[in-house]
Every structure is written in C-alpha cells, then in structure tokens.
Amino acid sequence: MLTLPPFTYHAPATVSEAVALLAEHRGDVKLLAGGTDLLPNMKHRLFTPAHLVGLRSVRGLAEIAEKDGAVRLGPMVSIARLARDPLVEQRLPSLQAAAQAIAGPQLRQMGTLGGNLCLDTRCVFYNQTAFWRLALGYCLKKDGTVCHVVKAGKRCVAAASNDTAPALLTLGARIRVAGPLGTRDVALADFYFADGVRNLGLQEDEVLTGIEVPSPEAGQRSGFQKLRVREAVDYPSLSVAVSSALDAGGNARWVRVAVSALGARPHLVGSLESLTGSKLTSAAVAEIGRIAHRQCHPLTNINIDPAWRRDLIPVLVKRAFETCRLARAS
C-alpha cells in the first residue's frame, strides 16, 4: 500500500493568502487544485513537499462566463463542469470534448482546469514508484542523471499529457497568474518550455487565476481527438486539436492544429500560413496531416510504439476537422 508522506495543509481564503504561503515555504511547498496527479505523484515520492497550500476555499476561481469578447474561466473550473457547461458547449466545443476524453467520471469530477493545464509531464521511466525507480537507478527528472530515454541526452523529454492545453492553444488562450510581484498576462503559447523537468512557465510562488479565451469568430470552428489504449483512463498517447474560421465564402481566414503528448510541451503546427485564403478541402487537410507529421518526432517515453503514434498524426487530424465540419470534399 502506498502512503502519502507527511505534509502540513493551508487553506487560503484569497489568492494574496496563497501567494503569501507559497512565497513563505518556497522550496518545500505545492500547489492543491484537485489532487488527481499530484497525490499519486507524492505516494510515489515524485514529490515530498512539507507544506500543501489548497485552492478551493479560494474566492473566485470557479467562474464560467463570457465578457468583453472573451470566454474566461476560472482554474478551478472542474473537468466534469468544462465537459458539461452549455456556454463551453457552445462556444468552445473542442475545449469540452477535450475535457469529456479526460480520465473517468470519479477523476473529472475531482480534477480542475487548472490542474490540467499545470499537468505534470509523464514518462515511464519516471511514472513509477520509488522502489521501481531505485532499481533502475532512477532517471534524469528525478534523483538521477541519465535520461533512459534519450541515451546521451542532457534534457528531459517527459511527455505533456494535459488534454486540454492543445485545444486552447489552438483557441487563443491567455491564461492570468498572480504571484508577490503582482498579476502578469502570458499567451499559453508562451507557457510551455521544451523541458521535461520543468515545462511550465510558473514560478514556485505564483498561482493560476485565470484563463481568457477569445469569443469565436463568426465561422470559427474547432475539434479534438484523442488516441489513448483504453477509451477511459488513459492518458493520452497523442492529441489533436484543430481550429479555423471561415470566411462567407468557405475560405480559411486562419488554421491553427497542436498536437501534443509527444513531447514535453504541446506543438502548434507551423507552416499553415498558406492555407490562409484557400478552402479546406480534403486533400488541403491531407496536406495538414502530412505537414503535421514532419513537424513530430514521438519518442519511447510512454509504452506505446513511436513509428504508430506518428503515423496517426495524420488520421487524428483528419477526423478532428470532421468533426468540426470544416473540411470539405475535393
């Protein structure tokens, strides 16, 4: 049976209180949203932090609403209510469909967009517990200093697994995080690092408040697919997410396509530029899929054979602009 190891609980009323408490046992401290990831991490002792400093009893960070052109919401938003909410539905559908691919009911019930978005990432090399770890003489992310992935490699290469960055990157997100310095505004574009060990943009003593998302275009539309071993559980073996907005004519005014659980951040795909004006016909989303494919390397850290996860690239993102109905036949 594995045990959590001992901890002392905070529970802030105002994100000041939190910020105050992180910056107070810098070094020894993490942030609580829903638990879902970093309990077990701690059971593993991937994390033996002293202090826990809790975020539901603070004010505000549950919100769902659209104001000034924009769709906010709050990072403790749960998954259950971003896989349910009518406004999501509406207006970020692919955001809900990620959300509804998350884990099983009890897990969405309990995770919070924000803990998704702050998502660990993963490797089977690392996702382990401390006795599996100690035998293989641990790994480049924790206590060690080889990477069982990449032989020679100085960098980790743990995957991102949090399903619901991709669809808002592809979205146009911006995501608020207050820390003692006060509040910054950063594109979740410019949230993510190539880095296994630490791949988020957050300081220690910094909090998530908020994720703004732009009201849809007239003619936007977006999609989201997920491949993973069971239809439930899973982590995701690869994401995609897809968006764009047509014009009256049919024309694409913009695409936007990340893929993601590949690496240690999410890929958007560059080099659609010159699809900008054209229509999405099948063979222009082809094209996508193989562009998409020459961006993506997928290497042996999660137990799924590489080369297949690839090749699904393309498929993926054929199926997620169907699913949008933006693409048309030839």
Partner chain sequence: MKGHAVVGRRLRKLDGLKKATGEAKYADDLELPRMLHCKLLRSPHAHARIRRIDFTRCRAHPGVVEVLEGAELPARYGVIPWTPDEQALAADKARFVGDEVAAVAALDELAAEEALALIDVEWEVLPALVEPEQALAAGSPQIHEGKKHGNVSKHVGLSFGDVDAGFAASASVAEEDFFYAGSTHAAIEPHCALAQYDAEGNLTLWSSTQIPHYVHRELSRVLGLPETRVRVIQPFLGGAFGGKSDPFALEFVVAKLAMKTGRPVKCLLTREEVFFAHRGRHPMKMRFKVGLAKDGRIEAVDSKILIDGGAYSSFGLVTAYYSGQLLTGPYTFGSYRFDSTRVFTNKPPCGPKRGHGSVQPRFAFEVALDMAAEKLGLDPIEVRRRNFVGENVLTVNGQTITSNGFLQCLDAVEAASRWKERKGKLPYGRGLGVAGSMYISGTAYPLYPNELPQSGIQVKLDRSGKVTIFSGGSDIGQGLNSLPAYLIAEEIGCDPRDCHVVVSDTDLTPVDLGAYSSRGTYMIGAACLEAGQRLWAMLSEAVGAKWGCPGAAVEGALGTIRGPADGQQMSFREAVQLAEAKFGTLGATGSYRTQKLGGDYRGGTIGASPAYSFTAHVVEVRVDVETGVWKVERVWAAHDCGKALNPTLVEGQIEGSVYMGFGEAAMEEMTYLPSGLHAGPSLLDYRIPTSLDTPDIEATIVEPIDPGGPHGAKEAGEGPLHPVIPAIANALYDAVGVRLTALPFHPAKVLAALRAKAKHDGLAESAERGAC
The other form holds:
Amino acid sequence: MLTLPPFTYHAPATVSEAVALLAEHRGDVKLLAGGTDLLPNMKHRLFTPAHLVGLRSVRGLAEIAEKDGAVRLGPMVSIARLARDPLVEQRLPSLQAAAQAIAGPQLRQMGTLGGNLCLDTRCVFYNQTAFWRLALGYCLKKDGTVCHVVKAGKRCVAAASNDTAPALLTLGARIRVAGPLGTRDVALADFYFADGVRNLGLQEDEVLTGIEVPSPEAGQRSGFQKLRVREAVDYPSLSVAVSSALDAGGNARWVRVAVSALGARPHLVGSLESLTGSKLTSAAVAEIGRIAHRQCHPLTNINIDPAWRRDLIPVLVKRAFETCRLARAS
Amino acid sequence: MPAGRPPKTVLTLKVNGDSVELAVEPRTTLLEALRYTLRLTGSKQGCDKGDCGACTVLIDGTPTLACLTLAVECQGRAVTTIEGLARGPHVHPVQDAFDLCGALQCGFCQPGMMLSAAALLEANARPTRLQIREALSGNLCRCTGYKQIFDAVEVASGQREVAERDPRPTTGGES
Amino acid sequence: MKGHAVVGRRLRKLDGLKKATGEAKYADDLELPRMLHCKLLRSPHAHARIRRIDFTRCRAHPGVVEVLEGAELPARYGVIPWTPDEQALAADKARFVGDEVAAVAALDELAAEEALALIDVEWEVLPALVEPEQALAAGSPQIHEGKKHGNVSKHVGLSFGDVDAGFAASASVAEEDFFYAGSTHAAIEPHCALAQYDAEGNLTLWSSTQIPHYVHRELSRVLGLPETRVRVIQPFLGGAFGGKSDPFALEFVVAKLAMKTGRPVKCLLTREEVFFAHRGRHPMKMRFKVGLAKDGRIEAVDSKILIDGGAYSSFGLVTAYYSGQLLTGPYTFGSYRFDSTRVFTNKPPCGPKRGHGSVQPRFAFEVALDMAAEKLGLDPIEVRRRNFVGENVLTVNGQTITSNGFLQCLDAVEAASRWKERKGKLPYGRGLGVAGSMYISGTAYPLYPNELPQSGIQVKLDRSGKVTIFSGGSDIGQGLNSLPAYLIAEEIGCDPRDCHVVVSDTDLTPVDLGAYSSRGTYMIGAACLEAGQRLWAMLSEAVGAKWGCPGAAVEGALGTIRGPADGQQMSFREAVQLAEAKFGTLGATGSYRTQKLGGDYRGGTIGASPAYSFTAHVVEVRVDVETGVWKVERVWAAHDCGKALNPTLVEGQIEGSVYMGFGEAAMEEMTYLPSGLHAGPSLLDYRIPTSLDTPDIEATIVEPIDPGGPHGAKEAGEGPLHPVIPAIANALYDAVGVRLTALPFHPAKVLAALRAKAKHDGLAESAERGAC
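How about the form predicted in complex with the partner chain, since we already have the form predicted on its own?
First the chain shown before, then all remaining chains and molecules of the complex.
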C-alpha cells in the first residue's frame, strides 16, 4: 500500500506548546488535526515534513457555544458534529448543510472544521502519487514550473475545495490565530488568497484556534448547494452558499453569495449592493445568478467539464435561495 | 525496519477488549499496525488513502478509517475490528444477517461495511432505508450493488424477514 | 424425478461466516517468516526504449536485498497462447505509462519504495500513440515491432446472409455512431502475490488470481521450472470481474525474486498500480446500422467497430470476435455483418471485464433497434418480442441456442414496471426504457487446444460422514466455493454443511480453467453431478444390499438415507460405512468435457457456448432538466439463468451486474492525458457508485430448465449487466427526447444535448411558423 514517509510525532497539550514546536521545527513541520487531508497528501509525497504536531491532545479546541453576540466554534470540532449539532442547526443552517455534504460518514467523523478551512487546494495535476507527478513532469504547485491547467500560467489555480468556507464567508465569520507573538483575529474573507500554492493567511508557526460567527440577525437566513458527481465521498465540483437578512417588510438588508471550487480562493460574489432594500423575488435571484455567473470562471483543475460547472452557477444560486433556512432564536 | 528512521514508540491500546502494547514507527497507520503487527487482517486495504472505506474500524465506537489514522494517535483508545465484533462464540446479528442475505460476495469490503452497519444500529435501532444508505455511503462495495447489504441491515434490525432462514452450522439448528 | 433437497434453496455459503468474521485470508493477509516486500519500477513514458538500467545507487540502500530486470525473465507470455506479447519486466521498451521495467525486494514497503527512486533508467522516448486512429495512421511507429499488420492487434470481418439485400428490403433503417468509454473492474482488493521457493526446489505462489491453472502453466514456462515444481494457490479473492484473469507481472516477479533470494517475497499493488494493470472494458467506436421490415422483423444488422486495445493483446483476439459473435440473440437476425478491428495503443492494456466484448455492441444495437422501431411506430417491448429467436435453434452465425426464457423475461419486466399503463404517459423528465441481451455460459473451447476436461471434481468420503470435495474452481465472490457442496449433497444425500470444499490449489485440486466466460456453474456443476452420481451408485448399492432392496429404491436427503419400506432409514454416516466396507476407501471424480459446438467457419467456435442466458431490463429515469443530472428511479431486471441453484446468490449476481452497468452508464470512464498518462488512477477520481447512488433494483429470476446445465442451470454473473446501459439510454430518450450515444452519460452531456435539441426545436418551430 502507499506508505507514509518517516517523521517524528509530537503531541502538545496546549496551544502555546504547539506554537513553540512549530517555531522550533520551522520549515520542516506540519500540523495534524483530523488527518484526512494531510495524510493522503503525505502518502502522495506532496509533503514530507520531518515533524508532525498533532492537535488531538490540545484542550479547549472543540467548543460549540454562543456568547457575546457570536457563535464560537473550535477548530477541532468534527465535521460530523457540525452536521448534527442543534445550535449549528438553529443558528447557522448553511454551515450545517455544508458539513452534511462533505465526503462520507467516516471522513466527517475524522475531519475537523479547522482542517476543512485550511484544506490544501486541490487540482487533478497535483493530488497524485509521486510516480504520477514524475510521469507528468510536475507542476507549478509542487516541484515544477509549468501549470497544466492554464497554459503559460504563472500563478497556481488549484481549487479551494472546502465546503465550510463558502458558508462561513457568507455568514461573516472571523477566525482567531495564535502564533509566537500572541493571537490575532482576521476576517475569513481576508484569510484566503488567490494563489493555489499558498492560499491561506496562516504562517507556518501559527495555529488556527477559533472561528467566530456573528449571531444571526432577525430575519437572517442561509442556504448551501453542492454539485458533485456522487452523492457521497466527492469533493465539490462547485459549491454555492447564500445568506441574507430580511427586514419586517421582507426587503433584504443585505445579501451575500459565495461560490467555491473554482480557483484558489473561495469567491465572495461582489456587486450585490444593488439588491439592498429590495425583495428577493425570483427575478432578483435570477439577477444574482447572472452576476455570479459573470464573475466566476471554472477551470480544468477539477476533472468535471468547466463549461457545465459555470452554466450551473445560476441554478445552484437559485436553489440555494430556495432551500434557505431561517436562523432560529437559540 | 532498515536503520536510520525515527525510533519506534510503545503505545497501549484496547483492541477488541484486550489491552495490548505495541511498538510502532510514528508513520505507521492504525491499519498497518492492526494488519501487520497485531496480525488482525480482517481490516482491509483497498485504496491507500481514504477513498473506499474497506479499512473502517470502530474507535471508541465510531467508524473511522484506519488507513488515515496514525497508530500513535490511538494511545489509550478502544479499537474494535471485525474480529472483535462478535462477542464470545456468537456472531453479531449484523454478521449473521449479512451471511443470510448473500451480502458477502467477495467479502473484502464487508468487514468495514459491517462495522459501519453495527455502529449505525448501536445509534439507531430501526433505521430507515435512506438512513442505511447514508450510514454506509463511505464504504464502497463493488460486488453486490448494495441491495443485499441494505436488506441485511434491515434483517439485523428486525425490520425484515429472510425468505429462508438457513440455520448456522455452529448452533446445531438455531440461528 | 425426485424433488430437490438442496438445489433451489436459499442456503448460506460455505464460507460466508468466515468472511463475516474476518477469518477469511486474502492474499495480502498472508505473511511468511523472513518475507521481503517487492515494489515495481514503472515507465513514466507511454512509449520509450530502455537503453540502460543501472541499479548501483539502488543496491546501496540499506533496506534492499535484491533487484530484478527484464533480461532475467525473457520469455514472452500472454493468456491467449497465440498472442504472447507480454514480458514480466520490459526488456526492450515500455509501451504505456505504468509498464513494469524493474523490481526491488527490500525489508519493508517503504524501503522498497525509496529504493525504486534510486534505479537509474536511460530512456529513448518514442512517439506516444494514445488514440487508435493515431496508431493506425500511416508512418506511425509499431508498438510491437515485427507484427504483420502495423498496430492492428486483431481484425475480424464476418458476414452471414445477404446484408445489403436485407437493408434494401427494410422499411425502417437506423444508422448511428456510438462510443463506449473504457472502464475498469475496480475490485476493492488490489492485486497481490506472495511467492516461496523451498530448499527442494518447489515454488509456491499465492496470488489474487481468478485463473490459477493458466498462471500455473505460464509461471512454469517463464521461470523454466517443471510444472510439477510449481504450485499456485488462490486464497480468498476480493473481487475480480475479469480484472484478475491474466497472468500479471507481479506473479512472475515475486517468484523470480523468491528464487534469487531464497526468501518469501510479496508484492501488493497500490490502487494506482491496479489502474495500470487494468485489463478492463475496451473503448469502442461503433457504427451500427439496423434494418427492420414493416412488421418489425430484423432484416439486417451491420456494424463497424474500432476497438482500443491498449498496449498488449491480453484476451484481445477473443474480444475482437466477441464484439460481433455474441450479438445474434435473443433476436433473429435476417442477415448480419460485422467488421471489428482491435488496435494497439500506448495505454494500459484492455481485457475482459464482466460481459467481455459484448457489452459495448449490445448498447449500440439496442439503442439502434429502438430508433428503427420508433420510425415504424412500434412499441420497444413489442419489437423485441416479435424478433424472439426461439428455443433449440441455430442463430444466424451458427450458435446453438438450447433453452431460452427471454419472452418470460420481457413479460416479467413489462408487468413489474407497469409498462403498458405508463409508457409514453409519464410527464416530461421521466421515462421508461427497455433492452434485452444474451450471454454465454462458458466458452465451448479452452484457451489452449486440448482434449482434456475443462473442469474436474474429486470427492473423498470419510467414514465419519464428512465429505471432502476438491474443486479447482475460482470463487471470486460468486459462490463457487459453495456450489460443489450444494450439488454433491443433492446427489449423495448428505447435509451440505458436512461438506468441506478444498479449492483452487494446483497441487491439491483438479484442473479447472478459471473464473471467466461465466463457465463455473455450468461446467463445474456438470463435473459435480458426475462425481456425485458415481458415489451415489456405491452408496445406494451398499444400502440396498443391507435392506434387501435395489439401490434404485434408496433415497437420500440432507443426511438421512431412506428405503422403500415404512420407517426404513439410516444416517448418511452409516451408509458411508456400509459402502466403505463393501467397496473399500471411497472416492470419485467427475469431469466436464468439451462438446463440439459452433459455426463451421474460421472463428465459428468463438462465442460458441453449451447454453446461453437471456436478460431483459426496464429502467425508469428522472431527469433534472435544469442541470442534466439524472437518476435511475428503479431497474426491473429479469434474468433467465435456467434453474437457480441458489436464488439468493443468483439475485446477488443480477443486482451486482445492474449496479456495475449503471456505473458505466452514469460516471465511470478511464480518461487519459494526451501523453497517455491516466488522468485519475484512484478511487476518488475514478468514481464508482456509492450506496447513495446505486439504483433500486428489482431482480426476477426466470427458470426455464436447460437440457444441458446441472439441474437445468445456466450463467448469471455477466449476462444481467448488458441491458441496463441501453435501457438507460432508451429511458433518457423517453424522458426528454434526446438520444445519448456516447458513454458515460455525464450530466454535462445530457444538458448539452437538451440545449441542442431546444435550439433545433426552436428553429424548426420558427421555420414552421415562417411557412404558415
């Protein structure tokens, strides 16, 4: 079977110990949460760190609670728990829908929210064995100089394939990061970059320690749609999250739409301000679909017809609005 | 193991109810430790990397992919493999139902499948057909088309009767 | 005829609980002391000459014990003796990305893997011929130098009756191009082989093979060992579907490395390597023409098929024939012509996947038949019924059909699907489709010509009442470890649970040719009946002598032997002891011998089978017209397998076949980059349906008693795969009015077809309006 390369394993008990280990082995270390992304990648020799820092024994990273106007989610909360947690169901329905659509039952038990948010970008020319990549001649993201998706491309376009990211983006989430100099907060929207080699604003000696989602406003609703070939296991071919808050008269106070599984950065659709104050009629939703369609350009980084994926953006936007659920009082 | 690798660590875990101590390299997966160190070969390897579910075991009762679990991270945890699903001389109702319903064709994916099914029934004694489909959706089977598997889970949960209940040889007529 | 005590019952498999408890040992579950781990170095080029291999750096790795290169195993082999074009490790050139070129035996898998990277190969890269058209183009280099016909692996052209006159007489002709994408078996167990060479010069190979006998022969030949010194054991096998029915490089390599090192050597393929080993469904580009008379009778069928064979022959010679020869039922063809060309390309070799060679043309034909029938306004089930070929007839190409339950199959699926009430009346987006098929129950002839039995059975009766059966049959999940117990128990009156079946070990069990061409039930079954009847003759005679009645008056069932008088009975064990006292140590053998069958022309024996199975499917689909995503609501599958020896196992074969065909229709495809590199050799990128994707399947068994099969039984493992694919295509047409002719029917293709149709209909509508 495919082997893991040799490494030394560390099991810190606190975040500061973890940060210290990351700093100590800087350049040759990776953080291990659920392992469902990192370990296959290591079996593929995409990473061969001499040290792994396991987060399993670190206390206090698996809370789900609402306080001080925010729903707080620990990064070690499993995807399976997100998928069934009653608070998440009531307050963040689109996040729950996204969690339910991730992979299969075992991987949801093992995978974590933090791990999903930090999922390495994916590409058909990258997520392959060492032999395969040798036969290909390597690629821009790993060991090579050529992009096989965008010929003559200078920037890696491997796809953000995490389903929780688009949902949390439309919910206005912020994340907390701990490093050698203390902790810092950053809006999730500013956490991702359009560079497939490194699409996260996370330093090598930093640990994601918390996700904070503003408590939903009155009339806030959210929805999520995922396109995949099979009804289980598969990464997204396309995912769409929507969120909005309606006033008492049914007019939108704001509308947010995120589309992912396109390029390296989950795309928060812009130019939706014009919808503020109007009703989300089917015509309005169709217009949102058209705006999203104009802004999104799927690529052959995923082996599913990009033209079809693009065609389906307005359909998924429409269905995400149709299946929106109202955030209920906690 | 050839010289020059990071040293092995000794860990203790509970496997099928027995407390066992074993030395593993940090890079050893739980699947490798079970199959090649403890010789519990009932857990299978089909895809190398979490795509097929054949390596599913229960860790503290939860279906988990042993091929993506480091053995060192199982220190102190309870692991159930297919060899430990039966308690004593009696097979688990899921194992019996899989046999009765013809769900064991080549049988290779089924240890993982039966552990997923047993965990489902532990949490939900009378699952619907859709709940069965969902609970098993991380375990690929290439032989059966899944129907006899779904039927078997319904038989094991007392929701379906088989057309003929061939008795098990070991029970001398009782099943 | 007395009733059955065992046959036809839903008994457990003899090895079911072993599998249920994890006790069953598969190849990779075996381990021997001092065992080494082998890894294979593979070509990163689709087509390249090997100039030099240097192991210097590799041998210096602390974990490496031995290495191997192609020159050490020069003999060429192939499962078909006429086309031996494979070498365990390529010595001259590599012919696809993944072709094996060298091997390492090391202390553990990681060491072997690291050592592979230290083998230096100097390559001369040649042009890669990835598509069959490229390979056929004038001036293309030859993939196998010295072959007579360029890159043509096999060409077959046969004609029966006056095809052109048939088309001239047709009232409706459909002509269409079809494409069947390549797919692979994806058995969940990866290939694995373990070899041991002992001090007495005996080589033992445990391998995940479905053809131990052919592996035995080829291993002996390639290694230069007498066949008496080679033993091949097939442990429990984790699925095969035709993917383990060639001799594979790893088998020769571990054997040779075991001989070189004197230590046991194991090789387990990674999932990626299983995709390179392949031997899966051939991609076929097919032009089909079907002509119907006014009443729907099939006047003429004509096909031209381009078969993409990949880099080696494998079963390709047979594939080329099967692509034409197996189409001539369940319908009568007035005339028939086919022209099939299998071409070498620089891709992993194709071979026999469940429904070998005939699934692809069946898809094309059954869709073309619907197209032609539609023009005549004929109901799809009705046109199939009208063309029923019948029982005890010769097909247009000279194959002998014995029993034939196709009409009952059609009736069953028509009734179960409520076809008459619902066909044509479902709302837009929902539809029903039908298709039929026929398949062989074994090929009449072995792969190498000989006069020997194709299947053999030996039985030993112990005075304890225990029955030990020795069977060479390969259980690949279908139940061949249990079949001999059911059939012997039926014959001799023992309880099948008192049988121990010793299987698939060339030292211990009589030759059986292997699990291919759906031959097991028919041929091993026949051998069982012969052995059982010989034993029963002794048992009944001995018991009759004791009771003073003729042997013919004695009956036995499930461990109890009964005489003609009231209350006259004894246990099976007592009967055995009487017979042993009378005749001495008890044992018997049985065989299945080749029957003379097939058409009297070159190739007329290929596709000849002692019996054929028949199948009809109705499929209901639902199409999401906004996305092109479609779902199969239900499949009604009726299969004529003759007598179902164990209905539970037959249903499992039907359902598994339907599932596998559904996967090919919906999502499965072997895709390659222009360089010849497989685009996604993993179970994540090559998607097989999950438990949430598989359709609801309703299997019906149709049981016309076949005159030749054991208790009337025929095959069930491959036939039921065929109709589901064209039935889905026909149902999609019924649902949304688009004909899908290229597999798989990915939603993107469906949506594109829907848009093209809308555009076309819009144009037609505006043209109509313009005309008004």
